[in-house]
Every structure is written in C-alpha cells, then in structure tokens.
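There is one chain below, alone, in structure tokens, taken in the form predicted on its own.
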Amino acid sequence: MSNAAATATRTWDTAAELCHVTKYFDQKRPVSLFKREVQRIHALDDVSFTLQKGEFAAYAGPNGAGKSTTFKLLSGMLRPQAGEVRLFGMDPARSRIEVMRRTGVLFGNRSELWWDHPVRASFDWKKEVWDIPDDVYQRAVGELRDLLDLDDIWHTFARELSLGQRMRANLALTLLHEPELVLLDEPTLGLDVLAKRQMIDFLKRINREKQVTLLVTSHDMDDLTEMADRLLLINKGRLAFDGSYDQLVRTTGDSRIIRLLMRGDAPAIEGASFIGTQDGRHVYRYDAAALTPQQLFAAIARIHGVEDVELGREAIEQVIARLYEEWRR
C-alpha cells in the first residue's frame, strides 16, 4: 500500500477504499456427461488500498485480473463476501443512491446515449432523472460542450458518431452531475492517437483544475503512466504493486535498449541481453543501474563494424509485459 493510503485515517480526506475484500464466483463446469463440478474463482482476493481526495490512480493488470469486478464492487452493482467497500465513508451497495450522486461511473464498450437520438436528447433525460438543478446543468453543459468539443455533434444522433466522437460525448454525460469520483473502464479503448491525446489532456486537466479523483483502467500502459501518479497492478485477484511509475522501475530494474546497425550477425555484448534483430538491427537488453555507461561504452567499442547505435529506455508495455509473464509462470 502506498504512503498515501498507508497513512490515511480521516474518513472525509478519503475518496474510495476497499478493506480486505474479497470476491469469488461459484461456476458449475460438466466432468461427466451426468455430473457437473463446482470450482470457485477468486476475483479479488483479500484487496486492500485507499484513494485519497484528489488522487489520479492507475488500475491495471491481465485480463481477468480482477479489474472490472473492482469498478462494480466500488459502483454498488456486486457485493464482497469479505471485507469493507467504502465511497465517502458510504457502502455503495447499501447507500447507492448517495453514492452515485458524487460518483461517475464510464465501461469503454458501454454507452448511456439513446442511439436512436441526438446527443442533446440523452443530456437532457440526465438531467431530468437525476434531477440535476438548472444552475448546475447549464454551468456543466457548457463546460463539457468545450472542452469536449461537442458542439459539432450535439444535434448528431448517438448512431452516427464515430468511436472517438461517442467516447468523448459518454464522459461528457459521466461528468454531467460534477461527481467528485469518477471511475473510467479503458476511456481510450479504440481511439485514435489524436482523440486519445484529447481525451488524456482533458482527465489531467480536471484532476488538477478541479480536483476530481480518478481511478482508470487501460491495457495502454504508456497512457496509464501518463496519466496518473499512482500505479496499481493487479493480478489473479491480488494487489501485486502499489506506488508511482520510478518505484516500479525500482522495483523491476532500470531496463533500457540497445539497437546496433552493423553487417553480419549479433555479437554478444557483455552485461546486455539479445533480443532479436528488427529492420537489420541488433536488438538487447540491459539495466542501466547494473551496467554503467562507461562499461556499457567500452564493450561496443570492442566490437568490429558498428555502423549506428541507438539507447533507449525500454517501452512501459514491455516492462509489464514481462512482469505478467513471470506472474504467470
């Protein structure tokens, strides 16, 4: 757990916070043509952390980790069989309308707009069912519709909108009732590099001007390292890391990249691993706080036919792909 969370004691400093929670499904599988099997699969599994008020936290982790069971535990749709789920102190599935007031709630694959009506429509049913006051509508309406750019789509019908256009316009609807909280299921799920880029800035910028706390899921790790100051990796219903991107890299190694240009195969590199060759460059790995620039200098001067070399920091996406892997293994 984090400093942050490790050290949190006051209920109204505290945003959401899960206290060794754990969740399971029973699933009947067939052993026989007459017999069935009852194998229990732990989602989460004794899960603890806490978000401060005005946190930007990153949740990621393998498919089936435990994310999504997470986001519906915290939105009151699933109950634990142990522990405590609390938002602003509340049990969401006991006090979920008072919860939801001051939470948004956005799955990448889902959509609150009526398909069949303009944009305008599925904002105005928001207002009338949540029971919205005009002041707050009107004020969030025009915020959203600029620093969204909604306005070329607010007469548009919800089926004519492109991913990016509909995606922009779900979290416009999710931010309507100015939640404090605001929980996001892979918001960047499809878009392309100029709306994802819109979308990112957008999330910084209300986490910071507004202090809306924000808890994100991404299989995009470079987004989630951007976005947030707080990584949270889980696997097999296990919280495996919890702190900043630099304790991570603490934690996994300073891995960075060599490319060398050069005719003929791939010399070994001492302190370095090979990892394959890529449009006609040789390709290792090291880490950097093992192997010192000047070590690392001296043995490719040793080596016969350098044409370029090219260091790198390896990409996050690696970095974690790697940690899955020997996660699973």
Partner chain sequence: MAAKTRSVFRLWRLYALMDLRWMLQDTASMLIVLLSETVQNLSAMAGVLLLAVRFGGVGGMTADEVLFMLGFYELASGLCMMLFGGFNIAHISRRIGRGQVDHMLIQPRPLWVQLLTEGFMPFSGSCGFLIGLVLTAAAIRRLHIALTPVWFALLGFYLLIHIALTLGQSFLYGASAFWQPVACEEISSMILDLNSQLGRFPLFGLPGWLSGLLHTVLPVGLLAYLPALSLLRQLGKPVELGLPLGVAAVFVTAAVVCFQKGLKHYEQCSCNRYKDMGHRC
Given for the second form:
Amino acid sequence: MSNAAATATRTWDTAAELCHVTKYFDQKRPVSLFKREVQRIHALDDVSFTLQKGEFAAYAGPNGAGKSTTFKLLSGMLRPQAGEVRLFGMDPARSRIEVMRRTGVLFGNRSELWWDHPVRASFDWKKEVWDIPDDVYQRAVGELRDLLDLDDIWHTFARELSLGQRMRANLALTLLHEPELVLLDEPTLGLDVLAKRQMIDFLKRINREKQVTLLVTSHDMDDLTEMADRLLLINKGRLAFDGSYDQLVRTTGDSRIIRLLMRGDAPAIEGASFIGTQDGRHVYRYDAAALTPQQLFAAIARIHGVEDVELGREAIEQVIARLYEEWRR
Amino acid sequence: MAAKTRSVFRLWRLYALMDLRWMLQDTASMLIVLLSETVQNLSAMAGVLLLAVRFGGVGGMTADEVLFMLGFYELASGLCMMLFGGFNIAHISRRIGRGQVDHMLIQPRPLWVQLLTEGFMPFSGSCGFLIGLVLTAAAIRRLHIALTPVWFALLGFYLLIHIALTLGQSFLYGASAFWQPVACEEISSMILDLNSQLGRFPLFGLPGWLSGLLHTVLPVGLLAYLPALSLLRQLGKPVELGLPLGVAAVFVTAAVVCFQKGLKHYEQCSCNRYKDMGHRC
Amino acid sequence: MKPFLRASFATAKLCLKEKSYFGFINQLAGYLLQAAALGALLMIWRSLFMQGADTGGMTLEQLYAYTILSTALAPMLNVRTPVSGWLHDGTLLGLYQRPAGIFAQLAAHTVGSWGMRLMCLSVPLVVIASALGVDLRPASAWFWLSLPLAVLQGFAVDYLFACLLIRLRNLEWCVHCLREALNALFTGSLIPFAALPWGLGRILQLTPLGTLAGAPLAICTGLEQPGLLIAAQIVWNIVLWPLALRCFDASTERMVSYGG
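Switching conditions: you have the form predicted on its own, so give me the form predicted in complex with its partner chain.
Now the complete complex, all chains and molecules, led by this one.
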C-alpha cells in the first residue's frame, strides 16, 4: 500500500483538517529608493479546525484575514511553517495529485475555462486531464448542464460569457470530477440576485444529496448564513469563532432591533441605544438578555406619537460588521 | 511509467485537437494567424540574409550557407515553438510571475506532464517549422548536400540540442520569477528574444574569448551556427558533438534544479500577484 | 506649474518609481542580457569589416555608434505605450475616469517607464562606449530635431497598432508577431539601411516605419544627410497623427467595452 493510501484510511470521516497551522510571509517594503524593509505578515497563526465529510462550512473574515492562504494550504499550493494540513488524511502538498482527484477548487477571481474555446471544450479537456471515466463524465455533464443551466452557453466561446455565466460554467467545471471536497473562494462574486440564488441552491443541493463537503468564503454574510450550517470566522490569522450562527449571535450578546415609525426627533428608550433613522423610522439596538419584553414595551408605551413598531433580530451582516469593527480597534 | 507515457500521448492528442479547433474558429482568424507568423519568421531572418547578399557572404559563410543556417534555425525554433510555444510554456517566467502556477497545481497530473504537453500547438504554431523546412530544403538543393542517414541523425541531434538549450535557458532564468515575480515576469521572453536575435548570426571571426562565451555561457552559437557548420561538412568533429551535448546537459540540469528550488519556494511563499493574461488565452 | 504638466509629471514619476521598486539587482539580469546582445552584435560588425567586405563608405566606427545608440535609445526609437497591454484587462478604462487627456496620460506613463532603463543601461552604455573611444556625438545638430520627431511619430504608430489590436482582439498574438516582424526589418533599429542590398535601404528609410529608428540614427552617425530624412519624418507625423487620432476615436467604444 502506498504512503498516501495508508494515511488516507486513517481518518476516514474527516475531509479536511488544519492542526495548529502557522503561516507567515516576509514582505519587502521599499522605504526609500535603495532601502527595503522586511515585514513579517502572519497570515495564519496557530489555526486548527476539522471539516467532517458532508459538512457545509462558511469561512469568513475581514480583508487580509487569511482566507485565501487557508485555501492555498488546503489545496497543497502552500506549505505551513508550523502545524499540519491534511485532506482525507493526506498531506496535500506531498500527495497533491491524489488529493486533487478528490478535491475541487475554485477561486472567484480566476477562471479555469479555456478563453478562446467553447465552454464544452473546457469540459472535454478536464475529462482527459482528470482522467474522468466516460460514464462518470456523461452523468456529471448531464446533471451539471441541467442544474446550472448551461445548455444555452454550452457552445459559446468562454470569452463571450457574462460574469454570471462564467461563474456557473466555472463551478460546473470544478464539480465535473465529482469531488468529495469543494473549496470555493468567493463563488458569488459579482453575481446578480438570480444567479446567486441559483448558485446557492445548487451548492445546498449537492451537499444534501451527494454529501459533498463544502468550504465557502464570501464577504456576503447573508449568503453564507443561508448556505452553511457552520461558520468559521478568522481574524488577523487567528480563528476567532467556530460554531453555528445562533451561537455567534448569542456570543455577541443577542442583539435585537426596534424600528419606531413616528414624527419628530428620535426619543430615548431606556435600555436601548439609538443607531440612526432609516426611511423615516428611528432604529434602536438593545440586548435581549438585558432588557425583558415587558420592560421594552413599557418604555415604548411611554413615548407619544408612535405610529408603528417593528421588532427583529439584528441582521447577521450587522453582527459581523460590528465584530470586524471591534477587531479592528 | 507506461501509463504516464500513454497519458502524455493522450494529452498531446487533446491539445492538438484544441489547437485545430482554435485555428478553425473562423477563416479570417486562420489567415491572419498564418500571415502574421509567416511575416514574423521571414523578417526575423531577412536581416542576416540581406547582409549576406549585400556583402557576398558573412561570417565566413557564403550566402547559400547562411540560408542553410537560417533555415536550420527556423526549423529548430519552429519545432520548439510547435511543441512548447502554447500558453507560455516556453515563456515560463510569465506563468510563474503572473501567479498562474496555481492553475497547474490543482491538476491531478505531475507538473512535468503538464509542461510537456500543454504548449503543444501543431497547427497554429507550425509556421516557423514549415518555413524552416522550405528554406533548409532550398539551401540543400543549392549547396548539393548529400542526404545520408548519418546526416539525418546529426540533424535530429542538433534539433534536440536546440530545443534543450532554448527550454533550459528559459526555465533556468525563468525560475527567478518564483522569487521576483514582477521584475522577472518577462525574463524568459528576454532570453528567447536574445537567442532569436543572436542565434541567427554566423559567429566566425569573433575574438576567441567572445566566441567561447557565445558557445557556452550564452550559447547562441550552438543554436544554429555550429550545427550548420557541422551539417554542411556532413559529420562534425567530436567537439561539435560533445560541446553542444555538454552545454545542453548543464543548462537542462541547472534548469531542473532551479525550477524545483523555485517550486519549493512557491510552496512557502506563493505568488503575491495574479494576472490572468495569457492563461488559456 | 500648469495642472496638466503637474498631472503628467506625477504620473511619470510614479511609473519611474514603480520600476525602482523592483530593485536594481532584479532588473540587472535583463540589462546584462541586452548589453551582451549589443556586445555580440558589435563583434559581428567587426568580423564583417575584417573580412574586407565592401561597405559602401560606411566606417566601422559609424556602425558601432549606430548600434550602441540604437540600444541606448531603444525605448524612444520603438515607442511602446502600455495601451496594448491594458486593452486586455480593462485597465484602459481607468484612464477615462481621470480628469486628463488619454494621450497625455499614456505619454506620461510611457516616458516615466523609460527612466529606469535610461539610467541603468543607456547612460552606462554611452559612458563606457565613449571611454572606449567610440564617438557618439551627433554628426549633425539636426539629430536633436530628428529624435523628438521620431518619438512623436512612434506614439502615433503605437496608437495605430493598438487600434489594430482592438479590431483583432482575439488575435493579440498575431498583432504582436506582425509588429515584431516589422520592427526587426523595417525600422532600421537592428541593421542600418545603408547595409541592405539592392538599394532597399534607400526606399525603406523613407517609409513610416523606417523613419522611426533609421532616420535619427543615420543622422546622428552621419550615414545620411538630414534634409530628406527630416522632411520625411515631418510628413509622416502630419499623416499618421490625424490617422491615429481618428482610428483611436473610432475604436474607443470597443476599447472601453473590452476586458475588465
């Protein structure tokens, strides 16, 4: 049995694993015409997490947090300075070929399509390079064309596709060899509402029906919330949160929002802080753990001229934005 | 190994088909491709040929011998471009410097298989080779060269040396783009341009030190001049076989070592930039 | 300083600095290769003269000066603005978002990018050649008019190639091939026109491409009389600039809607 195969059977239910991984880069910066200064950038600092097979996890963090570095480490493009990266129990840098047969990687700003060929040619190319058996290829192409709506663009030159069409074709190409693990870096980048919806539905479907393990990054938190059950938040190279969205909301203090429709200036509400006025409604935030509904309604009842009241959870986007801001500080 | 060899042939077939489809995307494109490649190849050699005609020979060679040398250069460089010219394989520093190595690393194929096959363009890249064939044939006819099996073996040997030297230099210098992606992005092109510019000149009459330099460190003399002399005389002296072989071996070995070192560096530091220019287009 | 000049100067300065960030050592290999190519070419000329060929009155020193100046002034004699490269990735679009003329910005970018090469290769070349006894002083003062005319004409030619590129946008490589081919033979940058047979040089030196490198170099080295060449340069500038402006204008829509 080969080394790769021997280690591959060790952790059979684990798709990917980062174990105390540290990765830094030394960046040269010009301080004058002839002088360079070396600055060490810690992309990942002692990061550990495990993705079980069939999991759908979101990977988020502010710009420069280390998301793309993580993806490159997982794809075997980079080696860590410390710690261990394993995919299906293998070191992706050492067993790159074996790992890549079972993994699909898509970077949102990069295309795997052959620019001056019809979309179909890129699929034929991948069949050969990935050694995809005929039956698997036929089945996968049939499904992907159907599910990602590729029929209309199947014979179109890749250079002539719109951004949304290109992303769909790229995603289909990534999934053509029926990977067990899919790493998607910003797959919804630049997509319109409908294209984004189709993409999300499709990813949820392959995760549900085929037990494909997915790790997805995006700056659109609403997309991530909708797609993934688990959220990994990274900040300045450290894993800042690993859990469900509900857990995240609870950790950050179960923030709720009140919107008051009324004329005049925003009045003060005891226990809530005024955020601003949007569309004629005064918006407040309060911590549901600190302010009971009775106390809240009593406080609102004391205000004159209230025409309407809306209550709701704070959007995950805002929760995360607040977190990023706190981290930056 | 047999499986790998089979896969190389399958991939060559695939890339040949893709190249043919690209060529045939429309007639106008095909004609423009053929025309521009022909003009480029002819004009690149025209300068030296015109000098030879003007001065009744140049560098100790008659005009017909110069024609033979230029024909050989076109044949060899055309073959090299036909095999490795596509998608910047021969201009490898562009791929490295533009951060496009990532695209190779996600393919479940050994890198050497990818490098060996991805640049294959037997149709759109065949112009130089065909022009070389015609020029060489014309020169052979005018010079009454006897075509023996030994002569053909020698021709094959020098064609391989030309390819090894071209790729060896491109990969050796191009590997520097692993460390300096921006500054060295075009270094392979620069070395290929230099080869193309100087490789077509007959180097007779140069001072010994310079001639030595141009046959070893900067081996432009081994690309066409020395092979042409050897082929014109039917069988080269031992040094005419040993020197190109030795220099090519040194360049190829150095290129492999540096490229692997570069890849190791890439695994540590990746590339701090990405440009899709030239990637599959 | 006028805002227009200030803006152009700022752009050129940034382009110069951009090159300097790559580090001199990192660019040294490229410069050394170019210097080596020049050295080999000079030696080839020398061997040509040593075989006693009839050079039609051209001296070896003239040929040396011609070749050295051709390398030293290469960016000016073969103007390459960044426009061709920018078409591909949509960078050109950015120029339209700035409160400055497109051509002025492209010129500033181009001139700025010359700086590093001029400092690191051209100046040392001229100094070393002069120290070795090659006289690089212009044989005629008309060279100082011919050079700017060649640069100006070079910009027009580059814009015309950019327009061709945008017309044949899927055949970028072919346009590149075509340009390299024309440059190799028809501009006189590699081989002086005086060294071509059958009187070819007489015709080529008056063509729009021939006047780019051939004219200033021939005037500088005294290979040709300046009158006719400068007249040809003026004529081609008058013809090519309106053509370039018209073509560029007609291609703008394609340029800004491609790439990006």
